[in-house]
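Next comes just one chain, in C-alpha cells: the form predicted alone.
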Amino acid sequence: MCGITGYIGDKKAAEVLIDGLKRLEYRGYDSCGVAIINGKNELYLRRVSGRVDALDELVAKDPVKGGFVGIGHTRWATHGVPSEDNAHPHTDCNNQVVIVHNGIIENYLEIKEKLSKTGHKFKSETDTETIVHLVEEKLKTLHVSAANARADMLEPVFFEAVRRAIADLKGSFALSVIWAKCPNMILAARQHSPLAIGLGEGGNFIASDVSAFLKYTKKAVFLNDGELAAVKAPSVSYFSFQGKKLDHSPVTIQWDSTMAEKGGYKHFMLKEIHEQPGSVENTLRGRLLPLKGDVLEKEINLPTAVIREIKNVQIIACGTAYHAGLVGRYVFENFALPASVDFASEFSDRAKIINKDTLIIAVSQSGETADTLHAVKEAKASGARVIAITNTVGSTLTREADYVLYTHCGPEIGVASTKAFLGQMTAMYVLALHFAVIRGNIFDTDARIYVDELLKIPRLIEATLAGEDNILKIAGDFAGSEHFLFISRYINFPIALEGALKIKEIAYVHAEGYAAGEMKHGPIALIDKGMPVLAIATSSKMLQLVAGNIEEAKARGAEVIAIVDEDSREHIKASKYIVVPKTLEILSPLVNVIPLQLFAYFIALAKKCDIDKPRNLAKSVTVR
C-alpha cells in the first residue's frame, strides 16, 4: 500500500507533507521521507527508517530554507528491507529527479540491468529506484540541456520523459515525480494503485487517499488507471498515458479525516474485507506463468532441484494462518504431494522426526509470531528447509527462512485477519501449482485451466461483496444469538473453522467450526431450536453429503444459513441463502470465506463491539 503525499503552492511544503504522512501512516510505517525543492532550486531530501514522528524531528532540527513544492512517502516494504537507503523518495544519479511510488514494478530487474549497463548507479534494493533512473535516461534521450533553459521551457520535456518512462513499466503503480530544474510542476500517475488530487486555495495536493489533505480542502479528483496529472500551484491538467488531454470534474468529500483513512468505511476490518480482490491480485501478480520453476527461482531463489527432491510438505502456523495452512494441505494433496499441518505451538515433538526431505512452509502475516519462529528454528535444527509466507518485508521470519514468498497485501490494521488470510491462501495455490508442474504431477494443459480460473477469482470476490446487503439483513436476524455452528466438508472445512474464529474474535459469542461429517459424532447435541448453523454448500463432490448434514441439523430445530452457488442451491433446503459465484471446488475457499467474514462483521456491528480492536487480542502474538 504505502502512503504518498505531494504539495505545490503558497504553504511551506514540509509542514503540509509531514502532516499528510502522519494521516497516511496506517498505510505503511517502516520508513518514510520527504523531498522538497528549496528556494535555490536545490533538492532537500530527508529520510528515516521508522515512523513519521522521527522524520518530523529530523526536519525540525534542520529545516528546509524556503520550499513550496515537494513529495513525501511512508513505506510498507515490498522490495528491500526497511532501511533509510530503501526509504522513499528516491533520486536519480545527479540528485535532481525525485520519485515516490506505491505498487509493484514486475519488470524492474530487467529495467535495472539495462540501466546499469549504461552507467546508472543504484543505491537501494527497491523496484522504485529503477523508475527514477528510467526518467533520467529518458531526459537524456530527449537531449535535455537544462543549464540555461527556463523552467517553463522544460515542463513539456519533463512531462514527456515521465510519460515515456511509464510506457516501459509493467505492474502496478501510483507515483509522483519532481525535478529540481522544473520546480513549478509535480507529475503524478496511476495504474492499479489509488491516487487522488486535492484542489485547494493557493495550491494543490497529491495523496494516496484524501485523508492527507482534508485539513486543507475537500475538493478532490480521483485519477483513473492509465492517467497522468500535471499539478501546478494554480491549476491541474490531466492526460492519458498516450498524452491525450482529459477533463475531470472534482467531487466534494463528505467524510471526516478519520473516515477518510478508512476509505469511507466504518471500520478498517470492513475496508480490508473489500480490499481482498486486490490482495489476491497482488499475490498472484507475475507469479503464475510460466509454471516451470522460473518464477520461484527468480523471485525467491528456490531451485527446481529442491522442489523435485522433497518427499512431503509440512505447514506450520497459528490462528487464521493455520486455517490458510489447512487449505494449503488440501491443495498440495490435490496435486499429489503429501502435506500435513500443525499448530506452530504444538510442533516441538514433530520437529524431532523431520529431515531434509521435508519442506517446511511457515505462515505468518507479521513474520513475528513467536510460536512460529520457535517452530522454524526447531525444524531447521532437524535439517529441514523453510519457505516463509508472510506479508512483512524484513520481519524476523524472513531472516530465519531459506526462501520467502511475500503476499503483498499491504498493512492490515484490523486485528481480525481478513485480507492477509486471502493472501496466504493464494500463496498456497501459487506454490502448489508450480510444485505440481515441476514434479510432473499435472499436465501443462490442466495447469493452465487452474491458472485461468485462479485469475478470475478477484472478480468473483467482487461479485460476492456486491451481495453485502443480503448478508447484513441475515446477520440482523441472528444478532441476538449466543451460539453458532459452522459446517462444511473437504477443502471448505477450514473455511468453517475460519468463520467460527472470526465471529468469536470480534463478536464475543460462542461458535464452533466442524467437518460436517463429524457433526453426528457429538456436536449435534449442541443444536436446539433456533440455533443458527452456517453451512458451506457450494458445488462439490460431497454436496449430497453436506445436504444430508443440513437436513440433520434442521431436524433438530436449527436455522440453517447456506452458502451456495447458482447450481448447488437447487440441492440445498435451508432457512436462508447466501449465493456466491461458482468456481472450481479446489478454488472455492477463496470465495466462500467472504460471506463468513461479512456475517461476523455485521453480527459484531449489531452488538456494538470494538471491531478493529477486539478485547484481549493483539495483531501480532510475539510471546510464547
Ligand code: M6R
The other form holds:
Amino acid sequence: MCGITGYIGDKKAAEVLIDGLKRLEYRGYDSCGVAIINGKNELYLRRVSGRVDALDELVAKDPVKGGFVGIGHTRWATHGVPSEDNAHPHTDCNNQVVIVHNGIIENYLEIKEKLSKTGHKFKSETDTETIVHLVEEKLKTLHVSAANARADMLEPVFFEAVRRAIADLKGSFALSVIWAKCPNMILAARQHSPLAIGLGEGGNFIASDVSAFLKYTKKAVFLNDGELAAVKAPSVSYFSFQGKKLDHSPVTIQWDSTMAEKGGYKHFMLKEIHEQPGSVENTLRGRLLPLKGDVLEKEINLPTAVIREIKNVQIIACGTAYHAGLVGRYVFENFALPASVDFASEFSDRAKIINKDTLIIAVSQSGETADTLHAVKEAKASGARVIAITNTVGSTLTREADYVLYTHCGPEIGVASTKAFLGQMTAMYVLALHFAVIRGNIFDTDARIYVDELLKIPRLIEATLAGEDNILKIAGDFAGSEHFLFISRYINFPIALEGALKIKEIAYVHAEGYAAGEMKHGPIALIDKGMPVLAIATSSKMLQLVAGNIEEAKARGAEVIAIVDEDSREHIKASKYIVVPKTLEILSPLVNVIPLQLFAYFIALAKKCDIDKPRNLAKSVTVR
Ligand code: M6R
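Following the display of the form predicted alone, present the structure of the form predicted together with this ligand.
Below, the chain from earlier opens the complete complex, with every other chain and molecule after it.
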C-alpha cells in the first residue's frame, strides 16, 4: 500500500517522480505529492488530494526551477483521512527535512506526544509526520550548526539522525528522506515494507516497486528488512540499521512495467492472493498485545463500558464481506457473545427490532457499498452503535460509523475480493478476542493460546500458497465442469460459500456452497456422475460427520476434492486432496479459503476469463 518514488541525478526530478507515481498509482490513489530540492537548495513541495494527473497539472503550471533530487508519494490512507494536509511528503517544523513513508508506525502516538512537549508542531493526522519531526529532533541532539556547513560535511550527520530516528520506531516502514541542507543524498530505509533502488546511468532511483523506474533502468537492488541506503547520483551505499556497511549486487529485472505493477503476476487477483500473509500481518499488527492493554481502545475509541454493556452483536455486510461476517458470528459466539449476521440488503425489517443493546458491525472493503451504508443508517436510527470494519480510510462508512477498525490490507484492485476477506476475518478475531478479554469471558492464558496461533497464521498461509501447483493441476482436471458444489460444516461453512462465490464471479460457472449436513435435505439430488464436490474437511469436532457427507456424495457419483490437513487426511476418502497446514479449528477459515481462491483463479484462467474485471460486476456497488 502506498507508492514511493525518489530520484537523484542529471534528469529533471519532477518528470521522473511523477512518471513513477503514475506507474505506482495502483498501490494507492487518494492523494499524492512531490518534494524537490531546487537549484537554490530550497524546498519545492506540491501535494494534492486526488490522482497523480492532478499533481502533474499543478506542477506543470508552476514548475520547479532546477531540481535534480526529490521524493514522491501516492497514498492509500491508513492514519488520517485522504486530504492535502495528510498527503505525503511531510515536512519538519522548518520545512527542511522531508519524508515519504509507506507502512504503519505503531508507536507514533507515544512519539508524537513526547515531541509535542518539546515544541514540535504537527500539521497532519498521519503517523508519518512523526518520523520527520523525530529526525529533526535527532539533528538537534547531534548539535549541528547547518547554517554555514558544507553539504558534504552534513551528510554523516543527516545519516546518523535518520538512523537514530529509525531505531525509535515500531511497526513497518519503507521511507525516503531528504534534507534541503544536504541536497546530494537521499536516505532510504526498509522494515517490513518493500523498497527497491534502481541503478541508472547518470542517476539513481528509489521506488516501492521497480515498475516506477524500469523505463530508465533494469538494474535494481531490493533492500532487506533492517537496511538503509544512502542514494547519491554517482553511487549508492548500503548499511544495516546499526550503521554497519553492507554489500549488495544488483539484479537485472526481466519484467516490463505492466508486469512489474502486478509484481510479475499475470493478474492482480493472483498477486493479491499471494499478498495474504502480509495482509493478515497488517490487520494484526500492534493490536493483539498486551492482552488487557488499551491498544485497541485507543485506536478505535470504543469505550470499555460499551463493550461490557452490549448484549449482542449484529453483523451486516454484502458478498464476500458477508461471508467474513458469517465467520465472525461463530467467532463471537465462541467467546460467549451472541451474534447474528444479515445481508445488508435484507436488513431493513430487522433494524426495527434492535436498540442500543446491540452493537452493529458493518463490514465493507470499500466502505462505499450502498446496501451496507443504508443498513447502517437504519440501525443508527434504531439507537444502535456501529463499528465499521473497512479497508478504506475516509470512506463514507467511516463517517457514518461511531467507531472504525481498519483492515490495512492495501488497495484491492481485482474485483474478486481475496486479501480484503482475510483482513475482514482477521479483524473479527481481533475484535472478538478483545471483547472476550474485557468482558471476562476468557482466561488470559487461554487468550494467549489464540494470540500465539493467530500470529502463526501468516506462515501457514505461505505454506498453503506453496502448494499452488497441486491446485493448478486439479483445477486443470475440472476446468470443463459446468457445476461445482462446495460443502463443509460449522465455521468452514462460510468458506464453502466463499469458494462457490469466487468461482461464480470470475469463471462464470454455476456453483453452490452448502452446509454439508443440509445436502441430504435436497441438493444431493443435483449430484450425478463426475460432479466435482469440494469438501473442506480439516481437523474439526465435526470431521466424522463431514466424512459421512463426503461418502454420501461419492455414492451418487461425485468426484470429491478434499481440503484436508495432515491429521484429518486419513479419515477422508476422496478423489483428490489439497493438504493445508493444521491450525486451531476456530482459526482454520483463514487457511482453508486460500486453496479455494486459487482453485477459482485457475478454473477462470483455463476458461480465459477476464479475471480482474469479471463481466457484469463492479469493485464497489454504490446502488441499492
Ligand atoms: O466493498 P464491500 O466489501 O462492501 O463489497 C461487498 C461486495 O460487493 C463484495 O465483497 C463482492 O461480493 C466481491 N466482488 C466478492 O468477491
